[in-house]
Structures are given as C-alpha cells and as structure tokens.
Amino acid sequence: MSSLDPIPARTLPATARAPGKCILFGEHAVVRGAPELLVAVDLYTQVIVRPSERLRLNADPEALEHNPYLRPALEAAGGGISPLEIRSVSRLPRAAGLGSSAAFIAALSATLAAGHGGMDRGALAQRAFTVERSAQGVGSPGDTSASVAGGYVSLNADANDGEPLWAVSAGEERWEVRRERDPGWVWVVAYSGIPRSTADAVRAVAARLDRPDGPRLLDEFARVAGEGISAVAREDRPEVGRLLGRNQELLREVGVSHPRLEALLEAAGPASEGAKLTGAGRGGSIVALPKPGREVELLRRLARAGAVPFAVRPSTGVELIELDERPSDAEAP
C-alpha cells in the first residue's frame, strides 16, 4: 500500500500501523493560517481491532470514561459504540510532542474505516482531525494528515510548494496540506522526561498572540517556517539549522520553552545543525538536525543529558498490516 492509496474494505479482525511525527517550524502560529512543516516519523503505534461480547480497550471495560479518543472515534465510523476488542501498542512516549495521540486516532480510525468498507485518506485525514479537536478543543490538523499522509508534509505553505494532497477543516478554519519533498536526511528527537499538555499550550500562545505584539510575532512565525520549507526542498542544511534555531527564538517569546528543553539545545548544540522544541511544548520533546555523520555523537550527548533520544527517518502513512505482525511495546494512549 503507497501513502497515498485508499484504505480498502477489510473484514475484522483488522489492524492498522500509523506513524509518530515530529513537527520542523510552525508549531503554534499554524492555527492562526501560517505555514507549518512536519515529517511522519518511523515510530509507531498498532492498534488490533476485533468483533467482542463488549467493548475494551487494552482489556479496560470502562475505556470509554478513560480515553478521550475512543468515543469519539466510534461514533464518527458510524457503527455506534459497537462491541469491540481494541488492543493498541506503541513505540511512541506519551505527552512528548511527537504524535501518539494522532498516530493512535489515525490507525484507529484506519481500522475502524476498513471494517465499514474503506476510506480515501483525504476523508481519513478529515476524520481523525475531527476526533483529536473534539477530544482536545484546539489545534491543527498537522498531526493527523502526517500520520495519515506519511513523509514530509505542510499545512498553509506558499502554492508554489509541494503537491496538494487534501484540505481539512473545522468549522470556518480551513487547512490546504501538501506533500512536500524529502531531503533524505536522518533527524534526531528527544524526549525530555517532562509531560506537557497541548490544549493547556495552545491556549497561553493564542492569548500571547492576542497582544499588540502578536502581528509582529505571528508574521516571523510565518517568514521564518516559509523560509524553512524552501530550505529542506534544496537540502541547504546550514539554513535549516539557522532557521531551527530562530523558530526556537520565537517558541522561547511566546513562552513554551522549558528549562529541561534549553539543557538539551545546549546538549546538542556541537553536534547538530540546529535544534528546536518540537510540538506544543512546556515540556515534551526537542528535534536536531545531526551535522553529517555525528549522528551517533549526537545521541550519546542527549542521552548524557538525561533524555529519551531517537534516531528518527520519514515513514510512510498508516497501512492496514497483518494480524501476526504484533510488536511488543509499551501501550498507545
């Protein structure tokens, strides 16, 4: 199955593979109509649907209470809270700004889709943007079209850039996403140790945005992720590893940079193009773009630093896989 192709009709017992990511420049001013670029991430989440007596998520007969996700994601297949058996692994930390909300939607809803007949994925992208925003409130469809779509991926980039893929939207908001091209390169991310919440981050941005000095701020955000996704199309490393570090300045005036996340910049720092946070940040995880072969140089400096570091490149999107292809790792959220 290709990135792009439908997901086909599936009877259950059915399981679905959908990718982490990790977002490059624009976090945060992307819900305001600026660009944003992510790549989809080799670190997965699995989920195993099969027909139940009741309904379970990784054996929780109350996961409808638990999980924000699951109810929603039911009803928008449309087969109701129907008995299922829902098992969900994955490679992805919890909290950590790299997807593992999106990538659990999205294979989810993959899975789901199969076993009510298939779905294009412009529709699958559509779906599980909806299900993240009901659960969370706020936010973009960046995450989800990446773990739906796989590769490179962009919302609101210059006409100019990339292929179109699909719009999203919520309400009178709209997003154009579009495949973008992949330089080949190797990124690393690290996870901090430290939990943050996206819906409690967004909110503080959006009213920092809603200052006299938001334009200005909301305009370099927009410049300067522009900037990056013409840098990563040329492969011009030493411009994306300055603009890195400038999307990082306005990550740091808007207020969601952490103390642990400036420890692990410093880290990377001699072995790294650039780095920034990656996501919505207070916490979670920061991605590095390794100076050519100190890559391994470069984990071992995370590592000492006290963070989760991954040596991560593009994935495809999310694929239905066979039953017997199970890994064994921790549980999605």
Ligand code: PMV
The other form holds:
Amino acid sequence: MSSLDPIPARTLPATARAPGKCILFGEHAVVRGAPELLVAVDLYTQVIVRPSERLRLNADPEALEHNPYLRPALEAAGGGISPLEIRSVSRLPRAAGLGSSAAFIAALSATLAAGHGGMDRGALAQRAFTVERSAQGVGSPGDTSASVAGGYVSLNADANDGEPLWAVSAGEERWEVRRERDPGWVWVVAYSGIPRSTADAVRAVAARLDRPDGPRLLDEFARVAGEGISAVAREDRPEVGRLLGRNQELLREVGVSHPRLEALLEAAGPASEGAKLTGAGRGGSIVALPKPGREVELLRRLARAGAVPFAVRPSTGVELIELDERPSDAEAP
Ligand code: PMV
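Could I have the structure of this protein in the form predicted in complex with the ligand, to go alongside the form predicted on its own above?
All chains and molecules follow, beginning with the one already shown.
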C-alpha cells in the first residue's frame, strides 16, 4: 500500500490501472485550505494505449470534442495530439463522487508517462491534477493524489499526522499531501443513482462560505476533519462514526445534501457507526463505516433503499499492469 515506486518506462502498447477514491472527511472545505482525508478504493479504471493511425478513445474518433480530459492529458504528456488507440474500462459509476474522472486521468497519464520514459509519482500527481483542473476549472488535488498514491491520504493535515508525500499547486494555491495510517477497516459506499456536477457544487459552496457565517463554518469543517484524521489513525471506530455524522451536518448546512442521500443515510443508520455523503454531494454517493460484523446487513439495507452499494478496501495507487497479449487464432498452433 505504501509502495511509491516511480512509474517505469514501457514501450507502447501499455496498460495501467488506477483506483477510485472515497472522501472520508473534509470535502468542499479542502478547496479553502481545510484538512481532508481520503482513501483510494479497490474499484478501478483501466486504460490501454496502443500506437495507431488515428486518435480514438473507446472507438470514438471525435473523442477530443467529447472527453474534456483527453487533450490536456495528451498535451501534458509531451507527445502532442499523437495518433493513439485508447481504451478504458471502469467499475466506477460516473459523476458519483467516487473519483471516476481522477482514476481515468491517473491511468491515462501513467500509461503515457511510461511511453515517455517513466515518471516519479509526485510529478505524476501534479500532472494529473493539472489535467483535471484545466477541464473542471475548480477544485483540489485530493482525488488525483489519492489515485496516484493509493491508501489513506490527507491534504492540509496537521504536521503531526502521517508522513509527507508531495505538494501539489495551481497558481498561488498549494496543498500538502500526506500518507495517513491504514486502520485496516472495510468501508461501504453506495451510489444514489443521481449524477451531479462537481464544479457546480463547488461554486455553490464557495458562494455559501462567502456569507458572514462562512468563517465559522469553515473552522468547524477544519476541526471535524482534523479530529477525524486522528480518530482514524488511532482506530477509534465510535469516534470516527460520530465525526462522520457531524461532518454530514455541516455539508447539509452548506446545501449539498439531497433527499435521496438523507434517505440512504437513514437506511444505513442501524448497521453503521456513522455515515455521510462523500464527494461533491447534491446526489452522488454516501460512505458508511459498518458496525463490526454487520457489513452484509449494511449492504443489504442500502440496496433495499435503492442504492448501488459496494464494500471497499484501500487500494494501491496507479500501476502499470501486464498487457494480456494472447496469440490470436491465426498464430495458435
Ligand atoms: O468530484 P467529487 O465528487 O469527488 O468531489 C470532490 C471534492 C470537492 O471537495 C467537492 C472538490 C475538490 O476538488 O476537492
């Protein structure tokens, strides 16, 4: 989990697999510099890149018009808009708050970096964020850094927590990314089926935090996330559950909850230590910490309430994997 090996050089065709993520504490407030805790989860996006005669993404020759990350990712990799056959497959629902965009960007950027001689992970985290930022215009590097680093990752945390990994910047803004301790827990995430736009939610919260009580709310977000990071590191399940609930109250107060999310949080209640929405909100997903031994009951409760639930564990960060190049029928003996 703590393997931070550089991305090695590979000749194309090559393939990489990158994890999605779940935000445990601090979404939205992180954009204003408050702490955030994320965990990379074992739901993956895999990208395969092959030399080709023309550029296509999942067989779409117009993909540069349709996919906002493709052009910036190709340009950042230094090869210009080269003719490549790119395919991606994913278990992550899109626009669900589970980091599908970051996983696609991390897997594509790692594969392209491998084709250009390999890359250090800190530089890859910066590149993946720059690509995401150029398409979304707003936001923090939490999702992309979690997908590149794997495991538990914090932003803007107290220097007493975790170990420094790297710093990521955009213009004047700068975020410190740290490796946090893995308590060895299974988490449950559940997608409500309601897609939403991260950028729109971030802008709405920014407007809310500019009102007179904004600084008080931001302080409270920061306190809850800071305490959450410590409680996870010392494996204090009841306290983590309580803080998840407090973080949810704050997210509700800044207007990013949704009646469907509230219904899922209620359904999760009896089988979980605590739960909250995860990601930008206004739809998307929730995350719950199961009561010990009640994981299956929690999954069943959320499915019965109409969500798509997943039991997730921490994952390693983006990695190149072996391309399965079985001989074709013509070559077979
Ligand atoms: O894209 P999502 O749903 O994972 O939301 C990202 C978390 C925010 O704090 C709302 C935005 C950000 O970039 O940090």
